[in-house]
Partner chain sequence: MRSVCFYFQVHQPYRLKTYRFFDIGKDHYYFDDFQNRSLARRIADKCYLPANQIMLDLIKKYDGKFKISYSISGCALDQFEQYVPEVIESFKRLAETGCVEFLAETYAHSLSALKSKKEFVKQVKYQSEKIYELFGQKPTTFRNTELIYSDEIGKMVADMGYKTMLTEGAKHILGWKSPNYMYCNAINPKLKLLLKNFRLSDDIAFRFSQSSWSEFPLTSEKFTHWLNSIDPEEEVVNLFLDYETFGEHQWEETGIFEFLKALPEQIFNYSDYTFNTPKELAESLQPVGTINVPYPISWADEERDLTAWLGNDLQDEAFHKIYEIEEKIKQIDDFEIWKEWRYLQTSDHFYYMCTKWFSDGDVHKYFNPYGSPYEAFINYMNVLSDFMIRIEEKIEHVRSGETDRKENAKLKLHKKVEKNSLKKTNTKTKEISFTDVNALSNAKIKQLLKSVDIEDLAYALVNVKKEIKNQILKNLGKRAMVKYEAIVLESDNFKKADIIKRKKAFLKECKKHL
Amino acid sequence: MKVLMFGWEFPPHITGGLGTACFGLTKGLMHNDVEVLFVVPKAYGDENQEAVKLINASDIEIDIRSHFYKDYWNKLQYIEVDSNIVPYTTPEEYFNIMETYERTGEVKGESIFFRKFNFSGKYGTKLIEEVERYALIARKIASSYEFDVIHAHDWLTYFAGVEAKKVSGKPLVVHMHATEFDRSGENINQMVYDRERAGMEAADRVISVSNLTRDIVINRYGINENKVLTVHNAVEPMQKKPVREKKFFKEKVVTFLGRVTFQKGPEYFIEAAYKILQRDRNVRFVMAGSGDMLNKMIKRVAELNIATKFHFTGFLQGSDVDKMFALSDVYVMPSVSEPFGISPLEAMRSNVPVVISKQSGVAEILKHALKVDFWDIDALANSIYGLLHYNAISKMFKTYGRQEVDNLKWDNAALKVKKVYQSVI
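Output only this chain's structure, taking the form predicted in complex with the partner chain.
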C-alpha cells in the first residue's frame, strides 16, 4: 500500500507539534508496511531550485538524516515543494509577517515557525494564494506518481489533497489536528472554517486526534459522523535522559508552559496559584511562554500581590524547555480547549507529575494524571496541593507516568490509520 501524504516538516528541521506528529506517524506507517510519498512545503529561498524536488534515499546525507532513520528511507519518497505556508498560521498573521518583511526586510514574531524562512518575495503575499499555488503543484505530483490513497494534514494542505483526489480519483483522508474553534475560540475566521469544512466534506474519511475534536467536527462542521474516526496521537520514545538541573531555592515549583492565550487557560492557573499561596508559601509558580494575554496575566499577578512567588519567563525553547521541566515539581495544563496536547506527555517523560484539564484530548488516554475541569479552580488548586504535599502520589506518577507515555507508540496509532486507509481503498 502506498500513500501520498501532504505533511509538514521532517527531521532535522522539526520545529512544531504538527511536524513531530507527521514524522512519528510516517515512521509508524512504514513499520506497518505502508509506503509513503511524503510532500512538504519548504522555503529556503533558493531561487534556482525547481518547484518540486524529489529526494531519493540515495540523496540523503546520513549525518543529517541520522542513520537511526536509515531503514525508513527505503520505503519513503520525499518531495519538497517551495512554499511559504506554515502550520498554525492565520491569514491575518501571515499577511502581517509578509508585509513587515516587505517594508523592513525583518522577520518579526516569536513563533518558532518563522525562524526557518528566508522570505524571498517570490511567493504570494496572501496565505490563500499560497495555499492555492500549493494545490496546483499537488495536481502535478498526483498525476506523476503511483499511490493508493491520499492523506492531508490540517486545513492548509486540504486543498492540495482535494486537488490530488480530483486528478487521481484516489480516496482522500484528511487529518484534523486542530480546528478553527481551537485556534480562535468563538471568533472564527469564516474563510478558514469554510476551507476546513470543504476539505472534510470532500474527504472519504476524517481522522481526528481526539474524541473532543471528533465532536467538534461532527457538531460544528456538520460532518457525517460515520466517516469521522479518532486516532489519538502518540509520542516518539525519548532518546535522551531527563536533564538534571540544580535548584537554587528551597520552594517547590509548579509550571505552566505554553502559549499565553485564551485557549491555554493561563488565568485559571493564576487563580489556583493564589489559592495555594494563601495556605502554603513554600511554592513558586512559573508561567513559561508568551502570547496575547501575557500583559493581562502579569497585571493580575500584581493585583493579587503574589509576584514574589509567581514568575514569568517569556518564550522558552530547546534546552530551556528541558531545564524548565527539570526544575518543576508539578506541570499544569489548564487548557480551555486542546485538540490533543502533547506537552503533558513531555513533562511526564521528564518525570514531572501533571494536572491537565478534562477539556484536552490527551485526557482521554492518560491514566496517571490528575484531571480537572479547566474552570474548576478549587479542584485545580486541590490537585496541585495534593501533588506537592502527599508524596505517595508523585511517587506513583513518576513510576507509572513515564512508562505510560512510553507505551503510547506511533506504531499502534499508525496501525489504526492503516485500517482507515483499508476501509476506503
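Given the form predicted in complex with the partner chain, corresponding form predicted alone:
Here you get just the chain by itself.
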C-alpha cells in the first residue's frame, strides 16, 4: 500500500507536536508495510527519510495557465501580482499579457507562468497564501505519482488533500490533531474553522487524536460520527537509557514545555508556582517554549516577585528537550484544551513524573499520571508539591509511568491508521 501524505512540517524542522507525530506515524507505517510519499512545503535536506520519500513542494514546477489549474486561477491572481512572478517584464507588459489571457485564454510565446513557488514553510503573515499555493502544487503531485490513498494532517494541508482527491479520484483521510476551538477557545478564527470543516466534509474518513477531539469534531463541526475514528498518538522509544543531568544548584526543577499560548494554560502553571514557593523556596520553575503569551507571562512572574526562581528558556527541540527532562523532577501540562499531548509521554519516557490536565486527550490513556482540572490551581499546586516531597509516590509514578509509555508504540497506532486506509480503498 502506498500513501500520499501532506504535512506542514517534518523533523528536525518543527514547532510542536504535529511534526513529531508525523515522524512517529510514518515510521510505524513503514513497519506495517505501508510506503509513504510525504509532501512538505519546504525541505531543508537534513530530514530523516528512513521511513518516507520526502517531496519538496518548493521543487515542483507548474504552468498555471493550464486548464488543469483553472479552479485555482482566480484565487491565485492576487497572490501572484504581489509576489512579482515575472521579474523580466515591465508592469505594462505584465498587465497586457494578463488582459490577453483573460480575454482569449492564450499567451503568445513562452509561458510566463511556468515556475516554482518558493515556500517558506513557516507560520508567518503570508501563511494563507502559502496554504493556497500548496493546494495548487498538490494537483501536480497527485497527477505525477502512483498511490492508493491520501492522508492530510491538520487544516493547513486539508485543501491540498481535497485537490489531490479531485485529480486522482483516490480516497482522502484527514487527521485532526487540533481544532480551532483548542487553539482559540470560543474566539475562533472563522476562516480557519471553515477550512477545517470543509476538509473534514470532503474526506472519506477523519482521524482524531483523542475522544475529546472526536466529540468536538462531531458536535462543533457537524461531521457524521460514522466517519470519525479515534487513534491515539504514541511516543518514540528512547535510543538510550535516560540519565540525570548534573545540577549546579540544590533546588528541584518543575518544567512546563510547550507553546506559551492560551491553549497550553501557562498562566495556571505560574499561579501554581507562586503557591508552591510560599511553602518551599527550594524549587525552580522552568517555562520552555515561545508564543503570543510569553511577554505577559514574564510580566506576571515579575509581579509575583518570583523571578529569581523562574526561568524562561525559549523554544527547545531535539537534544535540548532531552536535557531539560533530565534536569526535571516534575513535568506539568496544564492545558486548557489539549487534543492529545505528546510531551507528557516524552517526560515519562525520561523517568519524570507528570501532572496533566483532565482536559487533554492523553489523560484518556494514561494511568500513572496525576490529573487535575486546568483551572484548579490549588489541586495543581498540591499535586506538584506531593511529587516533589513524597519520594515513594514520585518513585512509583516514575517506575510504572516509564513502563506504561514503553507500551504506547507508534507501530500499534500505525496499524490502526492502516485499517482506516483499508476501509476506504
